[in-house]
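Just one chain follows, in the form predicted alone, and it is written as structure tokens.
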Amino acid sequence: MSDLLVLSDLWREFPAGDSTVAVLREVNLTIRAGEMVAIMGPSGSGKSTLMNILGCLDKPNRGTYRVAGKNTADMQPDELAQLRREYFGFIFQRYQLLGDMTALGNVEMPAIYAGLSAPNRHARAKALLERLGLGERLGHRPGQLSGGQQQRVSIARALMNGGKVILADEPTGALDQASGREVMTILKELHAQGHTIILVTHDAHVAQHADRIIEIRDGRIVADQRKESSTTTATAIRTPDTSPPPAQGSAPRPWWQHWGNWWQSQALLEAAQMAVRAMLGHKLRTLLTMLGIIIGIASVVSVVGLGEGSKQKVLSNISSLGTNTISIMPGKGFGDRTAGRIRTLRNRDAIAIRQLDYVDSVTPVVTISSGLRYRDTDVSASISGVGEDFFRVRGYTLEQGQGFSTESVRRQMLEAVIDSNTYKSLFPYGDEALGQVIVVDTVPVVIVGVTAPKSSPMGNDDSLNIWVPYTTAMSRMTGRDYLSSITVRINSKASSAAAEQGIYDLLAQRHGKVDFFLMNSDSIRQTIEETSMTITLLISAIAFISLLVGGIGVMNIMLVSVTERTGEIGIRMAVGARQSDILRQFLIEATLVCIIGGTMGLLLALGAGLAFAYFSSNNFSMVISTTAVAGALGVSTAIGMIFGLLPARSAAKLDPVEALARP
């Protein structure tokens, strides 16, 4: 038999405060290939802590320890990792297996950082479980299965990928004394076909079993004895691979060979499953992390759509003062005292301005303060007399009749256009009005129109308008030959602010001066628009801490979760996983912790949405876009990796051997 394991002057030392503490001395050991060795001593000998050492869990502060020629000092993490997959099999006192996997789940683990495809894996963990009488166990998990059972899945365990050395602690220290024979058996047929058996125990009894039983006090190896080796008749369990571990590399590898698996689609299953199976093992804990970024995102996405929502509301109630228009006043803007004595706006202003091409319409206002009267009876009402365009300048709707002619602004028609509240208040009992006559100050007018119902800027408004030709205004009304405004229309595909420069220009060359001034709706949806989103944006600031505040509560719990579960991580590293492995999983958790969290934010603010929209009584509700929802994803998963980074560095990190020893 060749050297397999080569110990030379090894020692392990620990810190105990100022000094240290030898735990191995001077340790000089060599095992062969196919032995089956046993290591006794008494508590504190350093039995545990040699064989860490010799299963590459731990390392060595002084001297040399070389698997198949191979210096273990050289060696990288990950290559230890790899050796301890792909070469050794650990069997624990404790069994140290996971709670929320199955039996064939924890045999399986090995294999699945070996890569090896689910299909073979299963059918190998499956075989390996028959093999030790557990093949309708397979299904159990750990707390369903008793101490010879769940030591039984640890061996298979050890098998799973290869197990070359298998090292056992304590192997039977756990188990009665039939359960313990029954283990004690499966390791020595193990042995009897090839694979190397090292014992660590302080049983006499148990290091019978082994042909070499070496003796171990305060660190040194005090008694090698051998004895002669039996021959054993064994039902073959595998044929064990008598190839070298992996090779060492002599200098670290640069990270992106480091991390060169990281993306390869079948570990990010494996490894999202595996967060899948933690987080539905701690509901809490894991309700508990998503909380912060569900409310963080919640507010977020509503305050977006409630702040769409009224932007869009505002834009709406400005559209019914007319789309993309202008009016032109007298004076130097909202004021201007001298305003009501300049009688400079004519009709003859509205027809150039109607000639120029980014001019969809125009209409002339005149303004009337006067009564109204149908019969006996009398009312309030804003009176204007405009053009035959004014509604659609304006945007309204005819729900009966029709508007004026050119005809009937050209031959001054005694003919008028009420609005929805003026055809309740003067027909209550919805009597028809076209062609009715009502009293304008001392003018009898005709009825030809009624508009539909239209919303206010300000909100509800139920005030009386009627409408005349305001060739009629101006020469049977009030007698004057000025208008009070005119209104503009601007062509949907023009620029309303070249268009409102060119109006300027053109009156002010047509009167000489300016004594006049605009007002742009335009202009006040831009600064509608403006104040809209700077209030958004402070809100969504706002949000934004509260998700700030989430992700440092995801990280904080994260690095709590990787506290309460070093001892999973622990046997994760002892199976062969690479430090890669292990922030791959925790970063993913995290990652799918804030990415269901912000899918649950999401949902929660569409349903206040609907609520919202249900309960509102004037028709405002919650826009919330497609960006804001891929937004809010984009966001929650971005939390996920950049808080949760800092965890998963810290669980890979971890030392193997202090992993274990916690619970």
Ligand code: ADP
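Treat the numbers as computed from the prediction; the structure is a model and nothing was measured. Numbering follows the first chain given and starts at 1. Superpose the two forms; the largest set of C-alphas matching within 1.5 Å is the rigid core. First, how it differs from the form predicted together with this ligand.
- Core-superposed comparison between these two forms: CA of Glu136 displaced by less than 2 Å.
- In the core-superposed comparison between these two forms, Ser561 has its Cα shifted by less than 2 Å.
- In the core-superposed comparison between these two forms, Val222 has its Cα shifted by less than 2 Å.
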Given for the second form:
Amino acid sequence: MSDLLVLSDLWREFPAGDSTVAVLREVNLTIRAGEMVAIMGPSGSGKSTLMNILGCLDKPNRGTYRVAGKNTADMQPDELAQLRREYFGFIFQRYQLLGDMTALGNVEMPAIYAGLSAPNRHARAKALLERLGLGERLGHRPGQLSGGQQQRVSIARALMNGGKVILADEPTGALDQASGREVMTILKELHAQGHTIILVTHDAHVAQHADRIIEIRDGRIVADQRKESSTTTATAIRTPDTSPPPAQGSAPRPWWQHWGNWWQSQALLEAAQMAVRAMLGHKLRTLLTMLGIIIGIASVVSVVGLGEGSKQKVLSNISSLGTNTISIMPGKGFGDRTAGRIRTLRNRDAIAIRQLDYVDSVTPVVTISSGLRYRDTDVSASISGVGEDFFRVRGYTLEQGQGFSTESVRRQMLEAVIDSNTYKSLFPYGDEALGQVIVVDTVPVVIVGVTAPKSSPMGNDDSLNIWVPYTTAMSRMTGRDYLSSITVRINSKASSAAAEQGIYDLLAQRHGKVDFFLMNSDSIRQTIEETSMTITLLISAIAFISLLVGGIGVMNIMLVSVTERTGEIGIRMAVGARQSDILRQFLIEATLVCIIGGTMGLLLALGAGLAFAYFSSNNFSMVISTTAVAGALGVSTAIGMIFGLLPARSAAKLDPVEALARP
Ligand code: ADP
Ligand code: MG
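Pass me the form predicted together with this ligand as well; I've looked at the form predicted alone already.
Next comes the full complex, this chain leading.
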């Protein structure tokens, strides 16, 4: 009969303040395959510590522990996990079952880490539970089972992967006598079938079931008695499994290599199921954790969607304007603050430009900042002084009346043309507008025309526009002698680039310097593209920050979750989970939280888009592209993986013994 577990000169010390306290001293112990050993001793004598070392949950400080001839000191954490998984089966005084799993789920757990397929796993766990008289209780949770039943579930779990060596730490300690007897009967049966049983107890009656009783006191073995009757004869008949442990002495694996089996679909599915179970166990908290991600993704997707929608709308309006107008304005470009002080743009310039070949028509523009009054109604409108060609230049058609004549402009007539929006707000009942007098900047003018509706370049269809002759605006209203801008319509056959160059040269020569800038609809388009790019970047930065905050929230809750579930992690490690299994479980949980949060955020944004389309008057809609959807989901996944890594690693690095000791 072979020596299965061999401890030589083994010490286990724990730090106590500045010094250490020895809990196991100079332990020499050999356990053969197929033995049934009882370990007895007073409380605190080191029995559990010894069991933890035997089960490869803990390591000695000095001395060696060999399992089937292999020194455990040379093994990597993963090999030790493999030993626990495939060689040992633990039975604890307090059962150590996972409360949110069924009996079947608890029994199956070691096989998940051993990589057994789901159908095989179900079948084996079911058979084990049936064998232990729990065939009717497969779907019960530990809380719904009696102590004796729970202990039988934990025995089934210990046997799930074979359980060649059963380590039972006071298995009857928490049970009534009848249940305790039942458990002992089962352990004896297992012994008879060839399992090696190591049993801690302080009950002499229980110990009598064993072939061999070891007594331990203050960390030393003080007695080791074999019952003469059983050992030689009985073990000769039995053929216990003494094959060497499966651990291979492979080189240490860095943690990132654990990612090698990351995408094994089986393991992934199991981890995802575990994660879902954990999330369902804390629904409210999971939802609150997701909130940061939900809000982050929803706001980014909807704001980007709105920006894209309004951009498309504006661009389509610009296309409808055509590309054959050029505006000349004072200053160096949009937003030039000195532009207001430049007074060199004159009507003479407009007249000179009109002489150029490729010019179809030209209008000076003088903008007036003033209110508008009609009878008792005050409205704010944009009021401009324009030339007689203005309506042709800008492509307006007149619905009622007419535009300004050369005569009106020359004689500074008190006339006005209003647009259809102004007509609607001043004459809501559709009264005759022509001939009515409105007051602009204390100057009464007569309405001579109403333009037909036309979408304006900036997508703002609600603005009110009023035009008066520019001469009237300059001399009678503003007292200015310079223009705000000049708008030129290019001959449809001319190239706008050539026209632009011609106008530029002419004005530069006339002014002796370049104190103006030209703008055609192409450059407006370009400006809008650039602006929307800037805004998108800005939003992306805000999104990044909000998602960062969301990610930190996820990390925070996952850290709390790891702390709360330390006991669970300990149990999983005891039944043979590798560090990478624990890492993967928490990482998948964090990622899943973020993906679900991201999906909810996306749905929220889509809902907001529909609501916007329904309620908005600005007939443009939110544009949510597939790129945005894919981006949102990708970003959520990345957040989960990045921010889940720290909690997951802290879970994976837990010490199994310490983790098990937590409630
Ligand atoms: P038993 O199971 O025989 O009752 P244990 O093996 O659990 O005893 O503990 C033996 C002694 O070791 C106790 O005095 C206990 O306080 C101490 N001990 C156990 N684990 C630790 C630890 N992680 N750190 C410090 N002391 C420990
Ligand atoms: Mg103990």
